[in-house]
Each structure stands twice: as C-alpha cells, then as structure tokens.
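In the form predicted alone, a lone chain appears below as structure tokens.
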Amino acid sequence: MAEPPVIIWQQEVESVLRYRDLVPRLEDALGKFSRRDRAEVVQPVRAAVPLQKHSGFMGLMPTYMENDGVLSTKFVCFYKREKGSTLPAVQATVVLLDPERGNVKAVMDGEVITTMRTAAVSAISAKLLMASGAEVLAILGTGTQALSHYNIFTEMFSFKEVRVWSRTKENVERFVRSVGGGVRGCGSAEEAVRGADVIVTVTGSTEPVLHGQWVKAGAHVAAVGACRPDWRELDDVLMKSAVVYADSREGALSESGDVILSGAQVFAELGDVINGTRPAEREKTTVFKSLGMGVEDAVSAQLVFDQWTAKQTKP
C-alpha cells in the first residue's frame, strides 16, 4: 500500500529551493525538452480552462520525464484583476506522483516554485543571450515576480544600475523600499527602459507597454507576462526587429499574444541555444518570450521532495 502523500507548505519550499541549486536543473530541463526525446520529456502544451466569471484561467501542465523518473502535474490558476482589487493574480499547485504506482508522493504550494523558476529561466535566456558587459537591468512592474526576478538577475549578474517602472508611484516606491534601495524607480517605462542593456516586462497587461522604439539596439527583453493569445507586453515594433526565443516554440505559437498577433517568428527555444543546435545571437536584439512549462515545475517540484525529504532525516 502507497504511504500517505506529504503536504509541503509555502514556508517549507521558501527553506529549502536556491537559485543556486535551481538554475543547473533548469538548464537540463530546457535542453532535454527541445532535444524532442520522449524518454527525456513528455509535455504537452498547457491545456486552459477559462472562468469567465471571475477573468481567470485554470492551466493544467503535466509533465513526465521517463528517464528521470519525474511525473507532475501543476494546477495554476491565473486572472486578469481590476485596478486596487486584493486578490491574488496567480494561485498555483505541484503535485508529485511516483510513475510506476500512480499515487501522489507529494503536495506542494506552487506559488514559490512558479515564482522562482519563472525568474530562474528569465535569468538563463540573459545569461546565453545578453550582450558581454551588460551594465543597466530595467523592469517594468512591481509586484511578485518583479521582485523574484530583481533577486535572482542581481545575485547571477553585476549591474550597475538598477531601474524600475509601475502604472503607479506607489508601487514603484513600496518595490525600492523592499529590496532595500539601490533600484531607480522611474516615471515612464520609455525612462526605465531608455538605454537599458536587459528589459524583464513581468506586468499584468494586455496591452503594450514596451514600445521597439525606445530599445536600444543590443539589448535582451525577457517577456514574462502577457500569457494569453489576446494579451500583449511587446509591440510589433519590437517583435518584428528582434531575434525571438522561446521556452517552447509549441507554446508561444499557441498562448503568446506578443508573438501571435504580431506575426513574429521563433527563431529558436533556449533548449536550441544551450544544446547547441541554434546560435544565440549576442549581437542583435532580443526578446525570450517565458510562458511556462510544466517540465520547469516537474524538476523544481523535484528538488524541492528531496531537499525537503533530506531535510527530513537528518538527526
């Protein structure tokens, strides 16, 4: 008889996942999901449910990894908020299973993990795809993944200027207070992102709000919100002039409004790039449009069991 599945709350996976520990995973994830090897990786394209009632969507991302043993799923539930509203915007779960039995190893809050490798992916598509001597990092929005990825863009790379933008100067001033100054809030996303060698958009728009014409030649844009076929971040300026990466070609070509109704084409996923089978292109613009992908949640949801399980037994 299968043991009980154990329920590991937001503070336990706050304790025990590092970027450190965290990015490596994700590196072999990515390269063994564009290597198309369905003893590696067994994903298919998020699957939406829409509740139309209350402006969300629940995504459903299962994911078996054959050779690694790994079978999860992630329920996520996402929603387009008024202006002011308390509720959250995301609201996620990990559920770990063992392959061979089919019962449920472990139940995980998802929020810290979403959060995390959302920002540790961004961080990897910077790391293969920004220019040498990147100095200036902008991000426009101030809410949980905007701080996730001001953590983890900081601790991987050294930038000497930090900018940040918000529909409101509230906002701005309470993300400079929380990470402790050292960030420029600004009052435009055209006088964050003037200049900037690195652009994370992890707002919750459905329309543009970095504009092509205000990016400097060069520059590397992470795009991690606009996560619908009618929601958008990037203009067609922008979309067109860049060289565009994706986590999962699949995906972007099904969920991306920054990338479907501007036409743009994927040049390649970061799969490609870290397998070596497509170049990154330093030199030119870029744009990595993040979606997610259920095989992100299955390696972190991973460590997190071991680490919480090692945790564990220790005397």
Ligand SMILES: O=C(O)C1=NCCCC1
Given for the second form:
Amino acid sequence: MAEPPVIIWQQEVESVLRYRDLVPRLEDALGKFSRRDRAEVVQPVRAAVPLQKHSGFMGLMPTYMENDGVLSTKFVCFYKREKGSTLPAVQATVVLLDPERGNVKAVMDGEVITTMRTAAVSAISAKLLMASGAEVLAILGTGTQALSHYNIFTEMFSFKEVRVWSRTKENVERFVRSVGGGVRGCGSAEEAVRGADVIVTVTGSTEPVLHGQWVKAGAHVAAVGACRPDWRELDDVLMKSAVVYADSREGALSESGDVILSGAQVFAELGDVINGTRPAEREKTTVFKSLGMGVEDAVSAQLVFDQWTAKQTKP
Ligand SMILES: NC(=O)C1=CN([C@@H]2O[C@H](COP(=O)(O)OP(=O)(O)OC[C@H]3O[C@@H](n4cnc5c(N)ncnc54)[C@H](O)[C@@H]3O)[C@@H](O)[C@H]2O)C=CC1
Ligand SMILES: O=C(O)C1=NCCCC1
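Write the structure block of the form predicted in complex with the named molecule for the protein whose form predicted alone appears above.
Let us now look at the entire complex, which starts with that chain.
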C-alpha cells in the first residue's frame, strides 16, 4: 500500500520556495514545453468550468513530465471580483502524484506557487525580450500579482524608477507603503506607462487598461490578467503593433481575449526563444501574453516537495 499523501500548506511552501531555484526550473520547463516532445511534457489546454453564480471559473491543469517522473494537477478557481470585494481573486491547490502507481504523494497550497511562478515567468519574458538598458518599470494593478512581480523584477533587474497605478488612490498608497516606498504612485494608467521600458499588467479588468498609443516604441509588456476569451487588458492598437509572444500558443488561441479579439498573430512561445528556434525581437515593441501553464506548476510543486522532504530528514 502506498504511503498517505503529505500536506504542505502555505507557510511551508513560502519557507522553501525561492526565486533563485524556481527561475532556472521554469526556463527549462518552458523550453521543454515548446519542443512538443510527449516524453518531455504532456499538458492539455486548461479545462475551465464556469462558476456562473459566482462570476468565476475552476481551471484544471494536469501535466505529465515522463522523463522527469513528474505528474501533477492544479485546481485553480479565479473570479471577476467587484470593486470593494474582500474575497480572493485566485485560490489554488496542487496535487503531486506518483506516475507509476497513480497515488497522490502530496497535496499542497497552490497560491504561493501560482503567485511566484507567474511573476517568475514574466521576469523571464523581460530577461529575454526587454530592450537593453531598460530603466523604467510600470505596474498596472496593486494586488497579489503586482507585489510578486514587484519583488522579482526588482530582485532580477536594476530599474532606476518603478511606477504603479491602480483604480483607487488608497490601493496605490497601500501598495507603495507595503514595499517600503521607492515606488512612484500614479494617478492614471497613462501617467504610469508613458515612457516606461517595461510594463506589467496584473489587473482583474475585463476591458483594456493599457492603450497602444501610450506605449513607448520598443517597450516590453508582460500581460498577466484577462485569461478568458472575452476578457481584455490590452487594446487592439497595442496588440496589432507589437510582436506577440505567449507561454502556450494553443492556450493563447483558446483563452486570451487580447489575442483572439484583436486577431493578432502569436509570433512565438517563450520556450521557442529559450530553445533558440525563434528570435527575441528586443528592439521592437513586444507583448508577452501569460495565461499560466500546468508545466510551470508541476516543476514548482516538485521543487517544493524536494525541498520540503529534505527539510524533514535534516537532523
Ligand atoms: N497568467 C497567469 O498565470 C495568472 C494570471 N492571473 C490573473 O492576474 C490578475 C491579477 O491577479 P491577482 O493579483 O491575484 O488579483 P488581485 O485581486 O489581488 O489584484 C487585482 C488588481 O486589479 C485591479 N483591478 C480589478 N479590476 C480592475 C479594473 N476593471 N480596472 C483596473 N484595475 C482593476 C484591482 O484593484 C487589483 O489591484 C487576475 O486577472 C488573475 O486572474 C493570476 C494568476 C496567474
Ligand atoms: O495559471 C493560473 O494559475 C491562472 N491563470 C489564469 C487565471 C488565474 C490562474
């Protein structure tokens, strides 16, 4: 009989997961995904079950990495929240299984994993696609993802200026306080992004919050919100003038309103750039459309499991 699963909850995930370990694993996973070799990664497009009464979705994200012996699935519920709602926008759990026997090895909190791996993949997009000498970072949104993006972007890069915008002045002020100052709070999205070299959109908006006419030529945009086919964060002007990258081409074509409704072409996946099969158009305006992938959760969960197990066996 198999051992019962271990439960690894939020504080423990937080205590073992570090960006410096996560980033190389994610780069490797993105490259493997884009090779479309079924011995490396099997990852169908996320199944999304509508939770109509609650304006949300439950996403199921199964992944198998045969060569690496990793089998997992994430359950993620995400919601369109009304202004002033105190309910969370995203809740997630990751289940890690033994691929040979099929038993569950671990059930772990998926919120920290989702928060950190999403920000880490955006940072990888910036590393690959932003112009050299980028100085100004703008973040639209001030929630969970805004903070994780702030943390990794300032850890990995040396921006001279960081700007942030949100719908309310209170949210902007709270965010600026939470990171200990050093960030310029802006009164409008336009003020935040004019002249910025890198722009991160991490809002719950379903309408464009970023307009192409504000975006400096050659800027890099990491677009993280709007993960349904009829939701938008970016307008048509930006989508049609930029070189568009995605984590998954199939994911973007079935889930991204910014891609589907603008009719923009997906030029490449991040993994293609990592594999050297498609170019990084650093000198052009680039958009990385992030939808989130099961393979990112799989390698993150395996990393958490390995670190957590090593911690248990230490004297
Ligand atoms: N691509 C991916 O892998 C992932 C994407 N997401 C998405 O990223 C987005 C942010 O997620 P969290 O930070 O966890 O949510 P959150 O609720 O913590 O923060 C959302 C932010 O967006 C702002 N916002 C909401 N509606 C807006 C509107 N209409 N216009 C302008 N701003 C608005 C809120 O005031 C808040 O600052 C969500 O759309 C979420 O679904 C989340 C996790 C992973
Ligand atoms: O990949 C994920 O996890 C999510 N993607 C889009 C919506 C929220 C969670």
